[in-house]
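Starting off, we have a lone chain in the form predicted on its own, written out as structure tokens.
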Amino acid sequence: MHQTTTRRLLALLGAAVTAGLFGGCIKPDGAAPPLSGKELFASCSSCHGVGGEGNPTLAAPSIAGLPAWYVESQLVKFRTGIRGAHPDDLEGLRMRPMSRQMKDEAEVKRVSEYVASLPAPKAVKTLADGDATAGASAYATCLACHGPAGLGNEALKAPPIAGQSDWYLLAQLKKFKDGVRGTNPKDVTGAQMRPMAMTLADEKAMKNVVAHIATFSR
């Protein structure tokens, strides 16, 4: 009697110190808590910057800031294969794995959030030779979804530009003209991007919109 009380005493005392070290993070049930947006971010950070900022060597744009409705939808996108495809998508491609690594859609969200929460830095010039005042115009295409200031539509699922790395915008832009994105029947926000992006002629009206954009606060 004397043994078993012992044992049952030593057995309490585990589990008192095994709460006192890991600070009630084990849940009653045994089952490992959540992983944390931030945590689950740890495996964007590699390409997107441990602060969200990009890294344009990697062809990886900023996110930090971005909308979690906008991150959430892109993600989707990217473990449907509705994004990220299409074989001439380099970065595209690299990303679905990536976005593969959120186990379900909880994880998705709260990635999502913790993207949102990030402060978007101030985005540095890269592109020289681009014409803002002549970009104006050509940007009356782009009012209807990313408005004035490019600050984005969530109702049209539109995200905000103003602020976004010039190079991005570009790859972009040439992207949905080319067929490389927006071409999935799924992907409703791209194909009504694709005509936009068409009524541009060449580069240079490209870089030109993409230099008026850069006039915009975020």
Contents of the next structure:
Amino acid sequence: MHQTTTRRLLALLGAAVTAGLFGGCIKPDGAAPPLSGKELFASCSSCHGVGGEGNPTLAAPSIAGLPAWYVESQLVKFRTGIRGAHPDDLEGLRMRPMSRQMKDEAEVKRVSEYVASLPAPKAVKTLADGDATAGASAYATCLACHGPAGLGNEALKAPPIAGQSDWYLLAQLKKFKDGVRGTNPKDVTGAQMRPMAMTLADEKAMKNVVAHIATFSR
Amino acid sequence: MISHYLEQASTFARDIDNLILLITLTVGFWFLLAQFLFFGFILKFRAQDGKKAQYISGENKWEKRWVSLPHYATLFFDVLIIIAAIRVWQDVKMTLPQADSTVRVIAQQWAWTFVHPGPDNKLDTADDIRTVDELHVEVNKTYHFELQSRDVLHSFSVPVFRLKQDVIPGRTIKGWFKPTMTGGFDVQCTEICGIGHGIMAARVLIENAADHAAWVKANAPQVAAATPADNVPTGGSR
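Given the form predicted on its own, state the structure of the form predicted together with the partner chain.
Starting with the chain above, the whole complex follows.
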């Protein structure tokens, strides 16, 4: 009786040790619960902030509250090299590997939905020398896609620009104009945006239109 | 032996593997021997009934040999390893053999930009070919590389070349390699450079002469302004 109990205890101990040793090596093959959008966002928050409010020092724009379809489309572009693969796109090249941390489309969708659920922060003005009045006429070019209040148009794949940081808008206009963004043959929407940015003659004109966009509320 | 696990794709890869092997076998042999003696003595001189412990002052000649002989052996093998290491270091790091071509490698968080010289085989000309995360080279050609960083410290590492060189912001660091086999191999950053360090990967594509010429021809029209850098003559030593 005593020997049987000892054997059983030893067998149990052996099984526990074996499970402990090899348990961590077994790939769950989908058995593990998928990461939530919030959990996935942890890798984004180091640059974009915990609330997605952005960080100008790192050239990371505010993304909180952007529509999920837009966030998802940009993540797909970064992941596939349609955006952020130009040698002069320093910030895009930083974003490119980070976007690839999402394992699959489902994760991209979940993190996009989480970003969309975050409350949009109020943009802080960083550019001082833009003339909003002069920019209003130049904005007529943007109006057809981004709307009169800059709220965007999903049907045209035009993102909302109202409430976006002025430094980021200026940087993107420059990138489009210089061909750093929107020149990949597969970037259909970028190719649409590029000629629009090229209608702005110089940095002053860009700052004016950005100053006008800053008058919109999100 | 090491090449069984990782190909040797540069002229100096074998030399570096042999050096690592020399160090591993030399140090490994003496380490195992020391451990064997250490645990052997623990077993032999363990507490035993009827035996009293004794103090050994270590003044006898035969006792001193347990210290002096390993000491001389350490010196001898240290010098041996240093000689072998200096020989490889001189060849890989201190000498720049005449180059057939020069490429510029620009590191940034968290990507590699490669500037290829284009059909004229000169950097900083209008036909330079710039790529992101993809370095194209021709097999059996000697390349010089110019390492630059746009932001922080990085390290350019091509494991199959057995090549690793730190990249320092504000400096252009030169080196060389000569690929010896065709194929696609990993390039990695081996200096922690931020949150994306672990995913800062690229590929080196080693092509035969015909394929490389075809790639240059196909990509040369994608001309863009090259990243400014000093023109560096090939050949000589640092």
